[in-house]
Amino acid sequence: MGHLPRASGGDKRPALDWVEVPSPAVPVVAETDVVVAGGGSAGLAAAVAAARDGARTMLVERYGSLGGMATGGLVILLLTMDDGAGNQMVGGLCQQVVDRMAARGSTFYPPREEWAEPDEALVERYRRWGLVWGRGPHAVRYNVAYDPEEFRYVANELLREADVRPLLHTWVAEPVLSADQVTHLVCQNKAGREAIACKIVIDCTGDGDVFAAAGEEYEHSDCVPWLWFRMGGVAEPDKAINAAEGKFFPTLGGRFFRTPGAGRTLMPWGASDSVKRRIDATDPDELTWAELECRRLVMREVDRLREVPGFGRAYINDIAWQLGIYESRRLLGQHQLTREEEGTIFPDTVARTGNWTKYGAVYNIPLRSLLPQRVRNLLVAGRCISVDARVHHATKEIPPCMATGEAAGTAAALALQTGKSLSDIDVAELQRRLRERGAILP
């Protein structure tokens, strides 16, 4: 369908018929300052940042663990934390997660002195770990490979230390609006429908479920879904990569990667044949088809891997249990960051990112790209912020999602402390707090 605006109020599926359903009052099971919808990388950062600044914070997540694509999606590469020219772009909570995982010996990334080095041997070393992408001429970049279970552990510890209240196995259903304010967030879980009374909501659902249900305008793009997977028991992964080069996986030119763990390889998008169509990731029928088709293609690839030297006794380590969805809805907020604004520094810049496939590109993300046009106590963070389709290619990645999440959580706490609306908070104070906590701003 391409990049087309859609009507506000959520995506509508055709109905065969209508049935009257009783609408009992929904019990209010909690009252808090901030509710973060979605426990992926953006939601994790938003919740921790808000709670660290003193806001009572709840985090609602539909799965049984945190991290989203960074864990359940097996996209276990932090792309990118630099600009390709040796300058770090994302710090703050994302860097704290890296430091904690590194202290446990579960990461692989180049030391700072090698960033931006064009040495071909170094570039090839890191390319084998999935840390160099895009068109050359290449140089070493600050990207990070890690173990997903260690990310989950660090995420849990960050929530515990910040005194965030998590609510797992719970779907966000809809916001309750009074004029231009969200008063409650209605959720659905095994206990039925429940409501959480709140002062500020941060939409980190990835698909913009909250802002769509609240009637905010957005753009929508379909995408090609994937399932990443890992293989274990691979004899000499480097030799296996050499043997596969140019003979298998035509999408990536024979590319799969080393990953933390002896004899283990990471098979990313392109490691298996792609599905034959783009899907609407807000359509459950299309998601169901994609899930089944992607798993079929993964198993076909596993069979084909038997022909690659080193995979004779290899086995499936794990398959991502979250479908690889990289775009759907994108907010049309108070400012839409566009490709033409590459390098532009905004007075309200609260996060920044490089581009994982392009050297030297930098996008500075203004607070206005996290704010919807109508609902006054709603923030948006992660891959559904207000950017165009080309900028989205950069901002959808895990490090910038964490950066916008941290900015949103800090902004929420500041608004609550000062009694101001999100649009009227002191941006200089917000930027000061972010810098104080390690965020990198221009």
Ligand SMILES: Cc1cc2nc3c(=O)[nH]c(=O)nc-3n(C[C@H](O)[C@H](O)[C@H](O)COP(=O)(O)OP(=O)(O)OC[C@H]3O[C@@H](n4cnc5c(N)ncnc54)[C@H](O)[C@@H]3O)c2cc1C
Given for the second form:
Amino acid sequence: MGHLPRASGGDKRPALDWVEVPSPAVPVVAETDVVVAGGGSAGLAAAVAAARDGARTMLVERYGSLGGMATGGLVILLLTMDDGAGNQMVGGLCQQVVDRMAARGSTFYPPREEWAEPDEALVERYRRWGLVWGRGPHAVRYNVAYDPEEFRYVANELLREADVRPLLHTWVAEPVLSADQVTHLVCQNKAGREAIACKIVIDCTGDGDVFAAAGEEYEHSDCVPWLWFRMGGVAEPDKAINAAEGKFFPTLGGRFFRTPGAGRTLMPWGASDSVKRRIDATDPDELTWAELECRRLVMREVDRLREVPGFGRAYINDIAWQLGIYESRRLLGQHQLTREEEGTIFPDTVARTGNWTKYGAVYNIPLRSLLPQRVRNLLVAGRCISVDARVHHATKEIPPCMATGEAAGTAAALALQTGKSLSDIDVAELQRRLRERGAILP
Ligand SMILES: Cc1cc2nc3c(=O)[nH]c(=O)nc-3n(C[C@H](O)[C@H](O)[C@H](O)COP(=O)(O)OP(=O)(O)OC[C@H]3O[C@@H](n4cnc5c(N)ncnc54)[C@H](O)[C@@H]3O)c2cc1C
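Same protein, the form predicted in complex with the named molecule this time rather than the form predicted alone?
Once more the chain from above appears, this time first in line as the rest of the complex follows.
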């Protein structure tokens, strides 16, 4: 049994020297069935699904809040829950979150009878809210705008009801392996370094921190950093948005959006016209540069907005406190889902998704895209699953991240109940359970 070398380092961060750490032994502070690393949308779904099926489940999150990009990143648009032709593609826990937020009046989305409607006025109505993207001819899509505080609240409630044990303010540092099994996750928090003994780990860190540290193979893409923000106190938001887009993006449009809350607008394009540099989102120096540069540019954009009619008395509602990172590591798992496999139905399909910028494009995600090649008790869900760069464009979105999270959590509980390894579980039973809970499978 031993610790593996950290995934970071290498050419980009050459070591100046090496220092022996006096005591590599860390206290084991908890023992559980399933540990979910990362409490974003995928981690939330994974933890709730595993716990609902009876697995003792812990969720470890480095920040003090759940939701990841879906709350802290202010990416408050669920794109997409449909295939662009009026058929729902993602249901299950993602739909439950929508239903709970909608019951509290904190969402905006088209009713089912409007899905796939090509009516121009309707399309324009939803485009204003950031719910129509890509190339036309357009139709209304089942996409959802929501309030991040409500998402956070619903997430907390779901965890509490399912009896998940959350551990916030805690970084997952590295797995401890014995042969091809993770035995513990070593974490770092204010109490120091501590370990959690576990039977199955689900890596939902977005960046694949666990599978990288476990020595699994992966691909890596750099990405342009974003920082979304919201303006409050906007007078007549529709007119103000038109004026701002006319001033900043005269030929483009569709860059600023309505968002739940009177007088609020969502500004996803903050700083985008200026940040051109791609960063490695696993390099702390590059993250630091991006964080500071994006914040500087957001303020520059806010100052420019104040000169636009409607924004004169507006104020910064909030700036995302989490940098907008859409890509870094992607697992090279038992199956890499490729663009050529669009529409292919696999016998082990456990989640599916439409494509937010395309109409009629559907990907069916096999369980093997959530399974690494070597470590036998590790699952991966969310934006770092095993897909190529083109498929990632679709699978990184919040609804599919929740769908793969739910599939991973359900698979983990099934493996534990039946005493089988993750690669050998009864896939038909897994699919039956997922369908029973509202997941949409072919
Ligand atoms: C600018 C931008 C715009 C986007 N627009 C949309 C959109 O409009 N609609 C849409 O549906 N999707 C959109 N996406 C994609 C989507 O937001 C993300 O891909 C998705 O939310 C990822 O979910 P996740 O749970 O896999 O990862 P994340 O949301 O990144 O969650 C990972 C969680 O793990 C935690 N974590 C990470 N490492 C560790 C560690 N070592 N230890 C403990 N915790 C850790 C993080 O703090 C975080 O809470 C956008 C993304 C970006 C960046």
